[in-house]
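The chain below stands alone and is given in structure tokens; this is the form predicted on its own.
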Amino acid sequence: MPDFYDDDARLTRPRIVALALSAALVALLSLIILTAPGDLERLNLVARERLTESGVANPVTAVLLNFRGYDTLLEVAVLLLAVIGIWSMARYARVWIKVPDTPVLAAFVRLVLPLMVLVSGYLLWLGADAPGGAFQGGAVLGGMGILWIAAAVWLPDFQFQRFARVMLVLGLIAFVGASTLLLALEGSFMEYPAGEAKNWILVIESAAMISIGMTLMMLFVGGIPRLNEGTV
């Protein structure tokens, strides 16, 4: 029988209050979306006459970051509760990931990351004023790391683990700090001063890319890496 029909995998009171709140979270959210009204036509008039005071142009970059800022801080926090979620459930990943018989896919990818790497950052930027953003270069940076594991180029361990962690939370940090200290300048929470609007959604979104990346590649993973099966 699989290993994850054993012991560890009943359900326990935790889990059962964890799921209980899970499925209460899901019936207020269904709610919310049936309740809502219908024109929301407003709501797009409004963002494009505001668009000058947000500090970019890209309309969709402008709704994140600035106009409904609080919505984009929850959902990298989402994000990194779903890593802390599989490593709760995981600490060891279920896939074994062998190093490859051929070097092909090994020089292949040493060769693509840093073309990644610039594309990445490429996104990040025209975010301001184009589609793009944190979450589009994050998920560059997610696939990067996707392949540099799969072609064994590195190879995660325990030692990792720090050095993961704190990317994680980076964009989150990033995203609490500069509210704070916005708060304390300006004496509101995520509101930008006039004329650095930009260079305060670019560095948010810096942070917030690396971390989305991170969270791809560790999802991806699913715990830390065995490199054999006789990995306890």
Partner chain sequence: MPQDLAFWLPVVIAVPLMAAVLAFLLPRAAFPISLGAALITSGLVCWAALAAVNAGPATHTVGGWSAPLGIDLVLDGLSGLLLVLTAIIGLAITVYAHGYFQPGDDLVKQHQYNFFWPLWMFLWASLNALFLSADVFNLYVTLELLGFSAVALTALAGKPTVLKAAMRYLMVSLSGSLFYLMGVVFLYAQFGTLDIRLLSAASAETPTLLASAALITTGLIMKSALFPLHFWLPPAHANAAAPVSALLSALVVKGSLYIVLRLWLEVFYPLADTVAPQVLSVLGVGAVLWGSLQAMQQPRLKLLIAYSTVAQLGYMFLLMPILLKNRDDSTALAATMSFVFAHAVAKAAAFLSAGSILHALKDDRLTALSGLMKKMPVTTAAFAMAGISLIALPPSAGFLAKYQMLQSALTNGYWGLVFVVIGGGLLAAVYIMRVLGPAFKKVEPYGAESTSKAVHVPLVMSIPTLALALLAIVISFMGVYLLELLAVGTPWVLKGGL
Second form
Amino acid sequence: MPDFYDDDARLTRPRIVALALSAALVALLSLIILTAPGDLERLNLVARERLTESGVANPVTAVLLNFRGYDTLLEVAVLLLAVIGIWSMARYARVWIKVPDTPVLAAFVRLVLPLMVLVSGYLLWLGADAPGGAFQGGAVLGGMGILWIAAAVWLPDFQFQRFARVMLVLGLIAFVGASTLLLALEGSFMEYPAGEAKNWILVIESAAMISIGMTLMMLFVGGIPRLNEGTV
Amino acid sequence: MLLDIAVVILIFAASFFFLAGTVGVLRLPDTFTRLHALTKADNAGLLLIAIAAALKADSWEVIVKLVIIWGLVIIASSTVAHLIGRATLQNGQTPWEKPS
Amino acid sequence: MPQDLAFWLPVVIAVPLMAAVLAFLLPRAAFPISLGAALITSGLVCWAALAAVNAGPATHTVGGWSAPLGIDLVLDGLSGLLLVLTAIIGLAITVYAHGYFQPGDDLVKQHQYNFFWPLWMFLWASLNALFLSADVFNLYVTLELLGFSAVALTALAGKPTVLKAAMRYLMVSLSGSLFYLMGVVFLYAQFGTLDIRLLSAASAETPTLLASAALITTGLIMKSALFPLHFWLPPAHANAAAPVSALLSALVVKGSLYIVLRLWLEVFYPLADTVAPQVLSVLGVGAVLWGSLQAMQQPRLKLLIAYSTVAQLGYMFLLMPILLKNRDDSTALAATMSFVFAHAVAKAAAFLSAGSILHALKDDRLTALSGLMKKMPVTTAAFAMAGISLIALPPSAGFLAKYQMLQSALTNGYWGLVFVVIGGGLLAAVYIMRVLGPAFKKVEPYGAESTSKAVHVPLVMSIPTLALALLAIVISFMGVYLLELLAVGTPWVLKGGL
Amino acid sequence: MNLILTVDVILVVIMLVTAWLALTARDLQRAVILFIALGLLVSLAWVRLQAPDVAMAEAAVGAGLTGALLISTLNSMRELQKKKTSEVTPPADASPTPQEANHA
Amino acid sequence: MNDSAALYAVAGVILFGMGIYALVAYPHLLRKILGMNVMGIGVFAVFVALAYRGPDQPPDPVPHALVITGIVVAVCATGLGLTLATRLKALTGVAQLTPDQED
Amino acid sequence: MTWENSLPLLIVLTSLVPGVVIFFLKESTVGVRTTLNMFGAVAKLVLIAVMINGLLNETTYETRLPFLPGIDFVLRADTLSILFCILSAVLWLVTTIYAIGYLEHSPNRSRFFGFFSLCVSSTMGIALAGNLMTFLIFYELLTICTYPLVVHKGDEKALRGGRTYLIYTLVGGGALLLAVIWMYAIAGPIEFRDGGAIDAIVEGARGPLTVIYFLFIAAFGVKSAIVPLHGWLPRAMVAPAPVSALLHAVAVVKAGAFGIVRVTYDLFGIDVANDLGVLTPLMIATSLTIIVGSVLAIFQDDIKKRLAYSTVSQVSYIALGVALFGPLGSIGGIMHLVHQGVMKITLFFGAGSFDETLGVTKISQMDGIGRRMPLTMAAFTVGALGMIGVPPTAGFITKWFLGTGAIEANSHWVIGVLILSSLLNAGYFLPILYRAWFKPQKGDWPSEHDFGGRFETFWMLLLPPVVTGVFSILLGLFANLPVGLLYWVRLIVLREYEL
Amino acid sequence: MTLVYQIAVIFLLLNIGAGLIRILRGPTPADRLLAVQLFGTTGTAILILLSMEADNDAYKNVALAFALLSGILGVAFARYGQAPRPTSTPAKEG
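Given the form predicted on its own above, what does the protein look like in the form predicted together with the partner chain?
Next comes the full complex, and the chain you just saw is listed first.
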């Protein structure tokens, strides 16, 4: 069977069985989820009541970085782990480097890159009060990285690799470091001192954003950033 | 009230441009012509909607944001259109000509 | 304050996590960093376990936000036991891996060596985080951490077969996590909280709870490779590098198993009278039989051990109906957890010996193992001790566990399980003897003074292997202490309070 | 009169159709692009459900970066396929130069 | 649950089911990864739908935060999976999980 | 831990520790190994002597460690355990000497002696076990440790024999495990006690208790080779002669027989067992075994095989004695525990020496061997006569008590069994003796080995059979000494019957 | 007023739905890319409309992210998505 078409799109017997089973599962789960109490306040009220204590005005950011900041810490760890995992599997960059034969792309990148840095910073800053934050800002930074590679502004080499390593771990180090420091100071992991939560959150978020951006870029690179002759 | 009417008209016009773009993408015969229809129509449509939103905006911040959004889209789509056009040409496809 | 047990709980997670970061940042110093972290973590965990026995369970409120809003870390008997288990095996594997991956001039090996350490430290951190977490969503994140590090470690060996196995593993792990997450969503829909103790207090038999239990259990038994969802396990465990195989079989599958136990004990207990626990038990029986039969037919040592894992995982689900029937009575839980402990130690020892054999002979087909006793006496002895524990002959940890299982099954009138456990032991004897039988074959003509061709296995490899193997025997005399630890505040809803 | 439920229904229908097409499309490239479209639609859905934070993350990460990843992976695979059909062994496992190894 | 929320919740469950189907029924790894992502979207949809409390009430922020976490995990998983798939393609020439042959 | 509390543990450790140390010794360090072995054996004997002295003064020796909630790990000395201890310790010492001689120059001796010592430790543990759990642990440990000894030669035949041995014993072990757990489930965490741990049958538990008893008998029946569970024993004959001696006389077979004694007397209690009505089936099974074993023995040409079937038959005398409800029968059975050990080990030593010195493994090759190796053959003859039950050998004492016991128990048919078996014994032993002493040598010996020295064979191969042969006679002649065997066994039986 | 926005949103959504046909038809990667562009632009417009409909300025941030990322997607696709599919059918695999 050719590799790029699952040409065999016919409904074979196993597929029909799988389809029927999935449909049954869907039907059951749909029925059940509709019976769930609809008027339950769940954690909504609690979270909103204590929003003022969290140091930020955006409840999602408050949950992400304060109430359930520990989840986010592990999340940042997942990001780093994904890159380490990829690097351990692929010893060379996967991306296909080809210098573009038109100046338009470079011009575009020159125009857009500063804008993206600005936007990512803006989203981070905004995160405290409105939708936005480290993940979204980081995603924009990651996009910038992809653009960078796509326009062949940067070729993966090992000077860059060292820089990348530091950037990758920055967020997790900041997160764990700050949390441990707070453990020593306040007696509880990641418990921000009263009134200073916002500053701590911003510092952690900034570091995390850089790491997230670098991580997403490295996911795209798909291997240790160095060129192998003939790497695709 | 007048503002609202203007907004309605703008949105209506924008919808027309979007429709044109979509019809173009669907009906035109080859990549180049479709590219042409899409970029023109959609960017114009988005511009109109952005203007409508700007009319309703409460602060300058929002207007700046709208400008940036529109600017980004237009730069990106023109760059991409350029890249696509080049690539398509290089792939050996020739622009469609009206059959005589 | 620092004397307080609860204070130290996040440190148990932070130390290996930081070690992972540093090992990644400074590849040259990766081993010393990891070894240091391993020592600190193990020491801390053992101290914490002792302290918990004396002072009872401990709760750390992360960020100062207690449940329902925040996430709590809870150390009780069940989690403490698994933490200690991880610490023991982790320490041994840390030392072993240093010998196993020793790069020399080989660049590919250098690559493996460099990346083993951060991945392994991540794995350890995620296990600790998983065992300590009292929040169902937090458990999801730790499961993902665990899954990613396990997959990456599996793939480290780099051969096509192992990549394929890792891919299969990743698929199962991810879809299992998604099933789990869907179950969590259902729990949240019904009860409006994510904290296990609050869920426990609110739990009631509703369709949503049933759906959630089904989703979560399905997801987790995929990850735990319970028959018939075990298909991914043997290739992954058999083809990974030996220290990784040991980690996967001994610890990683226990992570999801732990969540199954925890959630059934704390949250899904209203479903104890439904058919669900029976189904799990029957699947366990299937696993014991199928895994053992497969292990009897495998041509390679590591595949054999991997199928043995499939079989042994079955035992851990056998007692589910008894476990849930009367949660006050902890004998079934004690039996299951003793088994988890025993299996982990023995299986780690078995895989590590298999690794030494592979290292020395470059071949682990059973036909190549004739006269092994002569060539590699220490390794063979270690494997034999592990095997004894897997067969559950006394005096070994496996015996202790199976004894408790039988007792629990018998006093509750589950005669079928009694025969499965005893029969399973005999089946295990058959496949273990497939290895140990030929090991005693003579290599030289009998009577001629031996021209010993013992193969060299470095001490950093043989000592941890032997230590774990000895432990697999000696634990049977420490059973009381383990059970004392296990009795600390499990299950929460009955003993720990809110 | 409020048409918001109509919006939701249309959005959901298009989402489901896109998802189904993405999963069953014969050509993988088509599948990937449909998946990106799905990401964008889902992002709209999040906005409809008053979850702009999630929508932003979905648009940026779920659609944007995942899409880019999928596209480039598909590309790599096709390059590999071409190499394979033209009987060139994949070089991805070639040994690195000593200098590189030092930096590994 | 209000109508919109119910609609999206059911849509989420359907997406979940579609993802499972694709995961099980199709051999190509890229499609399996797509299936997994669709499954994830389904779960998130149910979760976000739960949080929605009608146009006039503020939504529950906790599921939002959790879904953001989930999205990031999903992209990491995708990255990992795609790398593995590419390596497999490079080494075996097939991006499918063919049965193992004893080597 | 006090001296009294640690003594039983020390007795186990005196062979366990040397055993473990020996594993790590190089093959060539014969001196250290021998010293360790000898030191362990002597130390064990001394400790047992101390313990006998203490027991006579009513001291209790008990090691108790926590094992599981409610169940301890208990090693305790009582009169019965001391009997088995001293038998094993003495015979271990003798066998060790023999084994050193026998295995001189053969490979893997560290491994051999290591497992050998572990075997004896397990036997000690079985003897001293104070409850079922402890018994079970050592019983299975014995299985594990004997396997490497059985397959010691490492050829295809040895491996096959080892496999058979394992299959039998592991299945038996499974039955034992089930019986133990069931017992605990019914009766709680009981420990062995003189006169039985179960005072009376709980109503409703009669059925389960009967089943449990037969499970025990089945489990022990495997090791003590009760027909039809004896299949492993002849096949395990591939092991080196000292191992056969160990299997047949000291450890494995004896452990099974001892288990039957223990369970019947100290777990169920003879009265309860009688009440359950399980003794008669046991009597029938053992009688059958005695006859069948003897009959099969007649058809064997291989010396060791013939001895093996002889063991099948002889060991069942012990269980038969137990099954005869009454003190006299019990005395006979328990005494045979010792007698059979001493006599059978003599025979195996003899057989091993013939093999090692002359290469003789078949009875048809034994013509005239009495003249070539008179001392060894004399010992062999004593053993054989003892087996037949000729006075004044030890075997006669056994049969005497068994016979009177049968009369006491009103099971007169057992006397018939005894007579028949004695005839059969004579039938398969007397031809050997005739060949050895009265037939002329036929050609050369299969492979003669010259050890030099003044004796007919290497002195380490000669001394043990002579010593045990002498013992066999002494045990018969002086059975009735004040502190002799009979005195001790009477003491045991009195306690068991609570007279 | 909301009704106007809603109708416009519905209209644009239907546009997107129609655009799916182009993705399905292809035939070249470039044509598919076009459709993606269409989606990006239309999606941005829908977001702006939704923002007005719900009277929530925060949604415009989503539109911003949308615009940025659809641009990046376009470039990535243009650069990496155009590799022609292998023409020859590889030998039977397995």
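Values in this document were obtained by computation on a predicted structure and should not be read as measured data. Just so we're on the same page, rigid core means the largest C-alpha set that superposes within 1.5 Å between forms. Numbering follows the first chain given and starts at 1.
Novice: Does residue 52 count as moved between the two forms, where moved means a C-alpha shift of 2 angstroms or more after fitting the rigid core?
Specialist: No, its C-alpha moves less than 2 Å.
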